[in-house]
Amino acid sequence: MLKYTLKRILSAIPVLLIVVFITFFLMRMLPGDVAVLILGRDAPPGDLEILRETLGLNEPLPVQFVNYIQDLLRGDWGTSMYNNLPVFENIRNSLEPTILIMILSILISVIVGIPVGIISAVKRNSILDYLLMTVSVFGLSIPVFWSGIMLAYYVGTLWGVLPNMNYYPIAEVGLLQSIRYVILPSVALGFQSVASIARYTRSTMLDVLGDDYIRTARAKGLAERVVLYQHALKNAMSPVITHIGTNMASLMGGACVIETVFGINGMGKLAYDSLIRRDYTQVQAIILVVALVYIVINLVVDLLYKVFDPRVELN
């Protein structure tokens, strides 16, 4: 496993390298000038070109790129062009809620998701079973963002039940506190995720309830709920620990959507500010770690695959 790994790792060095040139350039395509968007269009001429040499705006692509990548391997990531701080500081100071929101709706998703699909999968072609997969379509249908306002009208500005705007940080109320202001992104956020495993949790344990060592099992006795746990989620779960980790993808892209929803300062809203601002470096690598997490998240995917089912060979 321990080769496996190291593999996998030296693997995602190319992909990184891809990820960090089509970045470069296609931020470079984008129209605006971020000197301009700094200064303002009432700007003098003399000060927009000042600033432009000062951001290294005026080499060539190429050369701006191989200056970035100098600077990468240096462990320089840049310096924000909107504040003048060091990117990574900025993703630092983000970085806390966007955590706390990914790990709650991912927690949502799977012990919400996996059960609905399991009792649906179990009761097929019942009233239940149609009842819970149109929830998962109502579910899979609604944009992140009505289901985000929706949850921030009712919950929070009507029932006033949680807070339904900003983010406090741990170390000035405690996670407690903090975790509060993040219950309704982290709903609107996984809800989708549950509908989208709810369906996958039951497609996949239909195929392996079908299968002829599960008639094998029940005829000898054991019980429905060994059968279940025991037999067939164990079988169903690898295809489903995929899906789960392609969705955190999709939640860390949905982030962006959330935190602008609820006026959260994270990683997301970053990356939606930087990019309005043509904040070349800051978006480069909240992109690149964004990256780096997508990898580790398909290695740890990989290596659970072994875990789920023994016969799995990882190479």
Given for the second form:
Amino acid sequence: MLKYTLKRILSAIPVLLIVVFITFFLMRMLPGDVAVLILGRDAPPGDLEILRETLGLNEPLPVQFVNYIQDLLRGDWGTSMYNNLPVFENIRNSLEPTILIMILSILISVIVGIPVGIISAVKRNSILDYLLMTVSVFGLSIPVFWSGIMLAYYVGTLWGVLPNMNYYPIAEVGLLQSIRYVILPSVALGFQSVASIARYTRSTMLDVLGDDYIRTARAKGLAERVVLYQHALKNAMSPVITHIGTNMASLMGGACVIETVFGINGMGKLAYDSLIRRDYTQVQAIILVVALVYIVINLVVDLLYKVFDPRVELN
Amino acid sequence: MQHKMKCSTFLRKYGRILLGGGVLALIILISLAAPLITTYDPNALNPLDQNQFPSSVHFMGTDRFGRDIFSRVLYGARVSLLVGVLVAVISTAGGIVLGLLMGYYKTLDKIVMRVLEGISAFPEMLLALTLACIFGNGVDKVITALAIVGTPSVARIVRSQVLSIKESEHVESARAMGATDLRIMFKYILPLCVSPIIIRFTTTMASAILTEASLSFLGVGVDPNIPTWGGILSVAKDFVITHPYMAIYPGLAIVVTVLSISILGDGLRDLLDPKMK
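Show the same protein again, this time as the form predicted in complex with the partner chain rather than the form predicted alone.
Next comes the full complex, this chain leading.
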């Protein structure tokens, strides 16, 4: 187990390097001069040159890349080109709403998606199954930003039940109030994953229900309830959990859009804004953090497998 | 009685393909016939007709520049469909070539797989955003960006198919007969990968339409002067509270289009992949 964990951590290093490499060069391919974007179009050429020099933009690209990697290894992620704060501080300041939105939308999608998937699989090919699956295709077809706008208008503005914009941190208004601000964006974001989780649960559940040991369990006269929830569900869940893990990246992408719609200053909006402002260092840091979180979550998920199901071979 | 049975089996088997494909065909037809359906130029600015609510004159109302939303939605279908189809075609072609090569050549596979793992740690939306910023505004540029984003997942699917088919006997015998690698890949392996590729095609198309809408909504997609559903929504979002109709119709257009493609895809999956039933 320890050996496996170490091996996985080691194999994550090249992946991370590739992420850093791709992001670094993608950022350099962005059109527009950072110095001009910071100082404005009318800035004197001398000032622009000084700024470029201090930002290290005059070095050849490979040198810049090596410098960047060295800084990263020393734990220095750089400072934002936009507000001169350490990029990590900007991320920390924007992390709270994003974490809340992620947790809430995963909760929503799991609480709704898994039961829907199970019911569909158990009642397979019934009208209920068709109905649930049709609704879930619907969920996959709605653009997140549009469901966000519609929720903000109907639930937020028209009914006035929940706030339709902004976010206030927990330290200022308390956890419950803060959660109220992220409910609508989380529902909009979660609705898509509900659909994908429901469909995924249905198909793995159907796979498992066709297995021999389910037939054996039925043949020895176990109640259908026991067969379904104790024998089948347990085994159907592992692929679903992996799916939730890999879904994290797409949720993070959705957060860029939904935070912009709701005017929430979270990490997703920070990523989008920084990209528009050509704040290279900030975007690089965000993508690296997201990739790190993604890799760690997927490692933890794989390790949890082993804990729950000793038959799983890790290699 | 027997006839009735046949009818219900037929519907069960082909119903979704007919429904999804039918609606999609209708949308394509409407988008092509847009100039016949609406007399308004989708780009004609009309300061006197700003923010008009839906009426018999302006079926879906007008936006802040007095442009007729109905005709913008109709013409917007052209961009969405074009982006969807072309992105799906390009990423499928790219994915097939890449996947075949990866599945066939082990050393290449090791290198490319690492790169693909790296890319999969990127949020897809963020990658699309970055590429769209690099390439700039424009239909062709958005298509390029989204095709790059869509290729890896097709490649992965083809690769995993190739890995299992490569060891089968008919490939072995082809090799024994002296067939070249290229011939084996395209003649003996590719035809067996067709079903998952077709199913993936519809998914790629649906997600390309959704992502293009998001990009245009955020202002980094298609040129704001060309009517697109995402673009109409990005103008509408500031008026939602007073003029909700501006946001409702283009959104519904996206939902119906993507829904029809997804339903078509589901139907194809049931038909082509017996395991999934």
